[in-house]
Amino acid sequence: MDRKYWEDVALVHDEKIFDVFSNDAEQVIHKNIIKYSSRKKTAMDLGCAIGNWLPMLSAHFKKVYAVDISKHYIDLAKKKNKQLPNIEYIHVDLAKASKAITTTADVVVCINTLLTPNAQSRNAAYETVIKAVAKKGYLVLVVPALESALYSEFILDLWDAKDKAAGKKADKVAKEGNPFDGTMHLDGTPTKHYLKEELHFMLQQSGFEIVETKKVKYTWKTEFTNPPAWLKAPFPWDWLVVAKRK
């Protein structure tokens, strides 16, 4: 959770950050948030960035807390959603937020936020996330899937082999990273990826019950430039886990 990194990224958000909100074609995340929403409940978006999810959250919850490490992101989210009266913005580093976030929410949304390869910072941020969930509340957690990253590498090798067999130049470059600790590079940036069983274990150890586990599926264009026509389903994905605090 490097504040300077995210302040810099916020200045070029559209170029650097994958837009989960627009690319979730089946609206898996949207549907699972709505399922646990209520105008009597509060929600918290941890890692709100430019605030794409805030209009939907504002419409379905009594109050929404929008939290981000980047002051520039907070300013952009405020400007973009200035018409929404029930949102409170909090500028804080989740890895250092144990005392900064003084409230809990009935539904906590955390979408591709726990990404840093630094285990100490990531674990500290994770503790903030789970503590933000009210008793008997729900966590909607979305993270990159390690299984999907490895599957994409398999597809890349297959694509390379097909090109070689067809006499084409085969120069596909595999992603860098260490699958044993879940760190794979996305656009050159080391990024934590998660196994499904790893997520379940983490959350169960933290006193949560696993309610839903879904794939947030994307097209192959999110993985490769000009993917070949023969490349069909199964598609790459992120993991979505809904967990209830006991």
Ligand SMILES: C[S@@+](CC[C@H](N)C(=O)[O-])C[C@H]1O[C@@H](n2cnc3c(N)ncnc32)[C@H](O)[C@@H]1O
Second form
Amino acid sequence: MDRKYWEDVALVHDEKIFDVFSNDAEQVIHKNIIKYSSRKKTAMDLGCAIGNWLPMLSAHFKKVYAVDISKHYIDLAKKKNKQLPNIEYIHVDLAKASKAITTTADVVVCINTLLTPNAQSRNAAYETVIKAVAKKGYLVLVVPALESALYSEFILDLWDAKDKAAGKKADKVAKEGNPFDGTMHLDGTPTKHYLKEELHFMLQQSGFEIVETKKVKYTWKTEFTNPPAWLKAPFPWDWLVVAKRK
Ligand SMILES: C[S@@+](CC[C@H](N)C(=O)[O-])C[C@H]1O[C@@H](n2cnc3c(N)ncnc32)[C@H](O)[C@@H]1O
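Right, the form predicted alone is done, so what does the form predicted together with the ligand look like?
Up next: the whole complex, starting with the chain shown before.
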């Protein structure tokens, strides 16, 4: 998941990238950004892609920095949000950005950006993310939940067993990946997934206080094609953690 990967993905964004903005039916992310917003504060969207969050950030903050590794994404976000007056775009790789991002923000939003299975570059990007948060500022971090990926695997097995018992073909394809380091495949792409405790530990070690931990819940249609009618709650989810820099 280097710059080339994201430049290529940007060209086929709609078919390749899961739309968190539209699928967060309970608006957990929206509500948790609004809670810490102020027209006197600054915000930063790290990994902004096409800029889905920029209109709401622009409306609730004095100034917004929109950051992405991909030039295509920065150009698309600029075009899509050209009417917004208070956005500054920064084209940079967070894993190499310690000097390129020269400012901090009161609220930093980082939604499904720290995904690379490469621990070295993910850790470097994480360091940039936490450094971007001003003292007493907030980080709104959203990441794929490892618990949810494993739970989906349990559901697949159950689904297969039910099909078998009904005399149907049991042919669900198990998820690929390594749960021990959290690298699970999403549509064939190895993607870092996180445990709730792992997130808490990381952020506390980095001098943050955990303020909120919420599930961003999605429907089963986001996980499986044609999910069966018996498949209800609990639903699959991403983790949202709001953490305050001490
Ligand atoms: C899955 S998309 C999520 C987009 C957006 N945050 C959202 O919620 O819709 C991940 C985004 O993070 C960006 N990204 C990934 N790694 C990055 C890095 N090291 N530095 C800057 N941006 C990065 C990608 O280019 C892409 O736009």
